[in-house]
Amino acid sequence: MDEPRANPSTGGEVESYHVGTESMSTSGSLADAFSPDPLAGPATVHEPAREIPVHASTDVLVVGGGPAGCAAALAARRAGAEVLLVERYNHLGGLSTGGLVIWIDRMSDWSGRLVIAGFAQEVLARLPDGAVAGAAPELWGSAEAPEVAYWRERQGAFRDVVTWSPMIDPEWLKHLSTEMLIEAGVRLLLHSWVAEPLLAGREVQGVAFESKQGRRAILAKVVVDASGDLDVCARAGLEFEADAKSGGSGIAHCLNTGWIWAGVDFARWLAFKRDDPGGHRQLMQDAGDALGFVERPVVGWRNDVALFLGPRLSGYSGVSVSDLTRVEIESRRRMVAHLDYFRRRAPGFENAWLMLSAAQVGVRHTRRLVGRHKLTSDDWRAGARHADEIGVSPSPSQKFANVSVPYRALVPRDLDNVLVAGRHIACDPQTQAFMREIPQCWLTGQAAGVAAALAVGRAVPTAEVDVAELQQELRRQGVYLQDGGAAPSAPEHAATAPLAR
C-alpha cells in the first residue's frame, strides 16, 4: 500500500497505494533493437471472412481467471447459473499467483473488522497449513508499537495499525482456486485467449477465442469481463478511460515482473536491519549506486523465501506488446544483477538462489470502464453509503470511513448483458489505486458473478438486476455489507506467522 504523500503544488495529500511509490519506481531503459514496433506508415493485410466453429455455449461466460474472474465464476455457479471461465494462462489466480503478488493487501478495516469476506475469506481459510501467514485476528486493529513494528516488516501493518494482510504460497493458491471452481461445477478452458466479442447491438452474444485448436466461438447469455484490461468492452467499441500516462493523474502505471529467491535467512536480514540501521542504509545506498535502482526484499510465507516485486518500470504500457516484451527482459536482467549484489553484500542472502520469476507481468492500470456510476474519491471522502452497495473496502486512511462499492460501477453504460470486475471497474485514479488490489478484485468479482446469474435467471439486462435480491444472495455467500450485521469471522489460518519472534 501507499502512504499519502504531500503534493508540493497544492500542499494537499495524494492517496496512492504503494509505500514510497516514487522511490520504488524507475524509468525503463531498454532500447528497441530486439522488439519491433508497429510500422510507421499505413500497412494492412486482408483477412477473409470465415465460419468459426462454436466450441461451447453457457449462461455466464467469465473472461479471465484472475482474482476477479475466479470469484465471479464461483459466485455465479453458486447462484445457480451454468458457468464457463476462459483463461489465457495455464493456471488460475492471475497476479496473486502467476504475478507473484503473494502479499494479499488489507482485508480488515482500521478497527480490525474483517470487511472483505465472502470468496476472499473462504479461499484463504481453505489454504493448507504453512501456505498462508499473517497476523492473528486478535491483533487486527492494534496500534501497539511492538506489534506494529513486527508486522510492518512482514507487510502486515499500515499507517501504524496491524491489519489482516497475509502472505500466501502461490502454488497452493493456483491449485486451490482451480479445485474450488471444479468442485462447484464451473467449466474451464485454460490456454485460451479471448480475441473478439461477438457483438449484436447492445449485447455481446459471446466471444471468439484463439487456442491450439485455432479460432473458435463461445456463446453466452451474460459475459463478465474480468480480463484486467477491459479487453471485452474495449474490443466491443465501448468508451473507456485510460489516463495512466497523462501525468498528474495519481495512477500507478509502472509495470514489473517479480521474482522469488529461496535459500534466504530472512530472520538474519531483519536482525541486520534492526541492529545496524546505518549499515543497512549504506548497503541499500551502495546497491542503488551499483545497480542503478535497488528493489527491497519482502519476507514470503516462510522465512527462507524472499519476494522481490521487481523494479516498477515506468514509461511502458500494459497494452503494448513491444513494451511488455521490454519489461520482461529488463526485469530479469535486473533480477540477476540483484542476485549477484545481494549474495556478495547482504546478510542472510549469501546462499540465495533463483527460485521463480513471475509468469505474468505486473500491470496496475490500462483501461477503466465508463459505467453507470463512477466511484470517486469524493464518494469515500464524504463517507457515501450507496443504496446498491455490493461490497466494502477498507479506506486509504483513518480519516475516512470504509468505502461503499456500488453495483453501478460494474455495469457498462452502453452494453446490456455485460458486467465488469477487477481493476478496471468505473472509478477515478485515486480510487483505482486501492480497488485494483487482490481483495478488492475478489470483492467485485463475487458481486459481478452473482449479478450475472440473476440477470440470466430473471432474463433481464444487467442494469435491471434487482439490487435487494443481489444483496441478499451476496450475504448468503458470506459477503459483508454495511447493513448493521455482524462482521464475518476470521479465517482459521489467520493465527500463523512467517517468522518466530
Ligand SMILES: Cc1cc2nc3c(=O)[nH]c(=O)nc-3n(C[C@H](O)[C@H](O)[C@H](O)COP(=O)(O)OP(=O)(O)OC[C@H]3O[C@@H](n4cnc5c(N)ncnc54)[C@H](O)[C@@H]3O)c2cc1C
The other form holds:
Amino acid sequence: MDEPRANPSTGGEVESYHVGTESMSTSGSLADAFSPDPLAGPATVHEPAREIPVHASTDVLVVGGGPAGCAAALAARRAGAEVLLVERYNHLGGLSTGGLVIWIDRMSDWSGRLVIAGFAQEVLARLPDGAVAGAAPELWGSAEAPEVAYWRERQGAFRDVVTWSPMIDPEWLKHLSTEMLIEAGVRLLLHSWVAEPLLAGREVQGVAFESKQGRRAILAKVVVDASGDLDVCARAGLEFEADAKSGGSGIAHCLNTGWIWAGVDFARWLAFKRDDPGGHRQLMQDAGDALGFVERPVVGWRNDVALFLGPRLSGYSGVSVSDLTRVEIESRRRMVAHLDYFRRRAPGFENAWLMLSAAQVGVRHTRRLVGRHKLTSDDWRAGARHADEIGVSPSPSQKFANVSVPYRALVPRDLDNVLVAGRHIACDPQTQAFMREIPQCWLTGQAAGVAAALAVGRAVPTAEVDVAELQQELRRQGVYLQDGGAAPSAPEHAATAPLAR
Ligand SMILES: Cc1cc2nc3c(=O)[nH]c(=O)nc-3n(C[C@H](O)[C@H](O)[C@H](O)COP(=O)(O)OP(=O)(O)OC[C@H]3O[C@@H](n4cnc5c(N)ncnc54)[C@H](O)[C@@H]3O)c2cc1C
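Next block: the form predicted in complex with the named molecule, after the form predicted on its own:
Time for the whole complex; same chain goes first.
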C-alpha cells in the first residue's frame, strides 16, 4: 500500500553511488518545479503552423492506457460507443504494469464487503492461476490475529483487518488488459504520445499526437483524459491543482523507479524477521548506514520475487523531464547498491538477481483537475453520500464510512466534452492519497467511460449526462453503488495465493 512512512535514512554518504540530499522525505522544495529549466541560448524558437494528417476519428478517445484508461475504454465500448485508446508506451496497465506497482490496494471495506467491483473484479478474476496472490474471500474483513499476522507480511492486511489487496504478475496484466480491450472491440494505438488537444472554445475536438509517423491528429466526440498527469486538460490551458505549485502545500510527492528481484527465498526472509526481530532491526539499521537510505522489500506474487516500490526521492517534479531523468538514474543506482547489500547481508537474498526495473517512472501526483465538485476529506469524514455517486471506495480507516465518489469530480469545470479519470480527478491531497490507488483508478475510469459513451449517444455535454442512466449502466457493468446496490460476490479467482502457508 502506498502509505506515508517515516524516514529511516541516516543521511550518510557512500562512495559507490550518489545518495543526494533528498533522502525519502517529502520536504523537498519545488518552488521552481513548474518553471522552465535554465537555458543557455534563446528562450523560444518559432514553430510554424502546418497541416497534419488525420490518423483516425472516433466517438470516444481515451488518452492513456493505465488502470483508469483501460477501464474507461472497456466501459465506453460496452456502453455502445466506438472507442480508440492512445498510449505512449508499448503496453497497457500504466503504473500497475510498467511501473511495477503490482500491489493492488484494498477493494474490500472494513467489513470485508467487496466495494470496488466492476472492471476491478473482472480483470482480477480473469488473471490466470499463479498470476494473482491474495487472501481468500472468506477471510476478507477478518480480524483473527493469526490471519492478520500472515496476511500483513504479504500486504494483505491493513489496520489489523484482512483485505482483498492482492499482488499480481505485471506481464499477465499487460497481456490480459490488451486482450480484454481487443475482445470488446476497442481500437488501440500504442507508441503514440498525445501532445496537444485540438481546442475549439470549450470543446476538445481531438488531439495531436507524436509518433514514428510524425505528428498526426485523432478526432473525437468525447475525450477521456486518463494520462495520470492531466495532460489533455493542462495543455488545453485549464487551471489545475498541484501540491508543489506555490499556493499548494509546497511539497512534491516522491518519485521513483521501482524494481523487482528474482531468486529470492522470501519464506526465509520472513522467518528471519519473525524469529530474530533484533537481528532484522540491526540489519536494516546497518543498511541505512551503508546505503544512506534503505528501501524495504515486499513479497511479490511469488515467494521468489521481491518488490521494491521505491526508492522514494523527493524534491523532483513528475512533469519536468530533467527531474524525471535524474530520478531514473538515481533510482537504478540505488537498486544496484541495494542488491549488493542484500545479497551479502540479508537471509534469503543470497541468490537474488535483478529481474526488472520499471519501464514507467513512479509518479504519485502532479496535477489535479479543477472539476464540478472537489472530493474532500470533509466529504468522507462526514460520511457524505453523493446523489451522483459513480462508485464506492473503502475508507482510509475504520473511523470512517465507505467513501462515495461523485460523478462531478470527473467533469472539468471549463470543458464541455472531456472527462477525467485516474489519479488526477478533482480532490484534495488527503483524498488523492487513496483515490490514486489502482482500484480507485479502475473505478473512476469505468465511470468516465460509461459517461463518455452516454454523452456521445445523447449528444449532450459531459456535465449533462443523465446520472440515473449512468448509474443504471454502471450497475449493469457490475459496479457497486450504495443506493440499493447489493454488494457483488467475490471474484472467482480470489483465493489463488501461491504463497505456501
Ligand atoms: C511508487 C508508487 C507506489 C504505489 N503504490 C501503490 C500500491 O501499493 N497500490 C495501489 O493500488 N496503488 C499504488 N500506487 C498508485 C497507482 O499506481 C497509480 O496512482 C495508478 O496507477 C494511477 O493510474 P492512472 O491510470 O491514473 O495513471 P497511470 O498508471 O500513470 O497511467 C497513465 C497512462 O497514460 C499514459 N500517458 C501519460 N501521458 C500520455 C500522453 N501524453 N500520451 C499518451 N499516453 C500517455 C502513460 O504512459 C500511462 O500508461 C503507487 C504509485 C506509485 C508511483
